[in-house]
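Here we start with a single chain on its own, the form predicted alone, put down as structure tokens.
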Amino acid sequence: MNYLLKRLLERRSWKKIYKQRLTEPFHLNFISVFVYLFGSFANKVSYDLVIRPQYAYGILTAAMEAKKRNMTKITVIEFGVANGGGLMNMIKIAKRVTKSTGVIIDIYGFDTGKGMPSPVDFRDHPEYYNTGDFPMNRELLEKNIKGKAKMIYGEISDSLKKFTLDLDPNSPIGFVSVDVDYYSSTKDVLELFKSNSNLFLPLTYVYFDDIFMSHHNSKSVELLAIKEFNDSTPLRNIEYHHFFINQRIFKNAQWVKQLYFLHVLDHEERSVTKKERNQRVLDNPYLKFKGNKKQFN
């Protein structure tokens, strides 16, 4: 509650309010204040009222999704941890998503331990972005999440490749956020994607922080890398669903536009038919049945 009244009382959050809330129908709104007093967890996530809905919408929903294939674990990873508040985050509404559905959560996050790593060329904006930027105190964070979640230090293209042959299937990976900044850095992330596609969901939930920032384009940093992904990935995919906006209650929220989802093409659900479910049939109002016999109305 304390992070929460700290949170409010910081001017960018009131503007996020202003524009993206209270924009939104006046019952919803209404709503809401019910949800929060008396709603589950999972209403509270439809309504947009855990701190970094992105985190807890995908990590809710990945975790419902392993639940319904009988999997008691799955694994999400933030990308570029900084001085670690996503993270902790994820780790609060972790233990809550596995009180509500009863499926453990994997946490790991990656993270150089010393800020940004030096820029490459105009991919990677150095205009705005500069070398030892968003530093972690390492020692503090390390105290805070001993036996939540997992850190992993050094450049992503040097520790992805061991994380990933010491991953468990079982485990399998269901959301994943990208806060990276660089070009570079998400196209060195975006490895990861290309991995057994038995370490995934066959939906599996990527949020990217920074596609919102008017400087962003598709010739540069998260865009371009992903891009770059699905032209050399025939059977992965990382798209937007242009359609998921329309299934929230609240539509005006900035996260909705940049979370993507990973289609994992060559993923085993995904190529054999369900061998035990019943026949699909579908209604027509306009015929009725007597006996035998089709009558047209």
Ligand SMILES: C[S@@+](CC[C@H](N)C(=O)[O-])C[C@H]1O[C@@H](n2cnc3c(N)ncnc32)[C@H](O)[C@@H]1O
Contents of the next structure:
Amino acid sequence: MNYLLKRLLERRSWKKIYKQRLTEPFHLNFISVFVYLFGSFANKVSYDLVIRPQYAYGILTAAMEAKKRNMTKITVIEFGVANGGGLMNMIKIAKRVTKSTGVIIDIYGFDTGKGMPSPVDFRDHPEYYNTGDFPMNRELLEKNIKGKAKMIYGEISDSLKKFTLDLDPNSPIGFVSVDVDYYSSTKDVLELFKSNSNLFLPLTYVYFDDIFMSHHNSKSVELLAIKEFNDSTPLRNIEYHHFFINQRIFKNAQWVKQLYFLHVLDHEERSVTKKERNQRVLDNPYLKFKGNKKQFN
Ligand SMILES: C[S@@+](CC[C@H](N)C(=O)[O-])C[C@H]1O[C@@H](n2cnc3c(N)ncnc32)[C@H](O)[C@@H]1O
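Now that the form predicted alone has been shown, please provide the structure of the form predicted in complex with this ligand.
All chains and molecules follow, beginning with the one already shown.
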């Protein structure tokens, strides 16, 4: 609650509420009050009533997908942790997701531990970010995340390989937040998505934190790294799902345009040799079926 109050006291939070929330239909905001007071965690996620709704949606949906597959664990990762606001939010959300779904969430954070490395060129937007920005109070963060999340320190280009070798397919990656600001760092992060297909859910949610900024474009930072990744990996695709917005109640929320889908095209589940499943039969409301609907010609 303290955190919520602190956020509400920030001017940018009010700007966001004014532009993204109060522009939505009145009746939906009215219903939200009741959902906030009496709704389940899943209802609150549907109504964007959880802080960092993108994390809540990504983690909850990934856990539900894992549960459908009788899996008991998933892995979620934040690339770019700084002082840990996002990572600690992930921990809080994961706790609620586990309570609601029974699925356990393994949480990892990646960071240099000492702020931004040096930018390489214009593609990293040095006019926005530069060496040493976003330092970390490592000791304080470690104290607060102990036993709840694990930090991997160092340059992502150095630390990622070993991390992927240690990953457990029984806890597939279901949600990833990419918040490393530079093109060069995002490119390093996306190497993760070239790992074995069984380390992911067949559709894994990837949130890109910076694509909304006015000076960002398809020749820099995240959009460029995504394009290069897609061009170089025929069996993996990071894509914005244009109909995702239609699945959301609140359509003006910015995060809805920042959540991408990683399609793992070589995932076992997408294979033509996939194990037996029930035949799918379409109903026809104009016809009357007697007995088993599946027996019509
Ligand atoms: C904007 S901050 C992250 C903020 C955080 N997600 C939050 O919500 O509070 C970006 C972070 O990315 C980290 N970073 C950028 N490039 C990196 C790299 N190549 N390797 C490791 N960490 C990197 C920086 O150390 C910095 O702390």
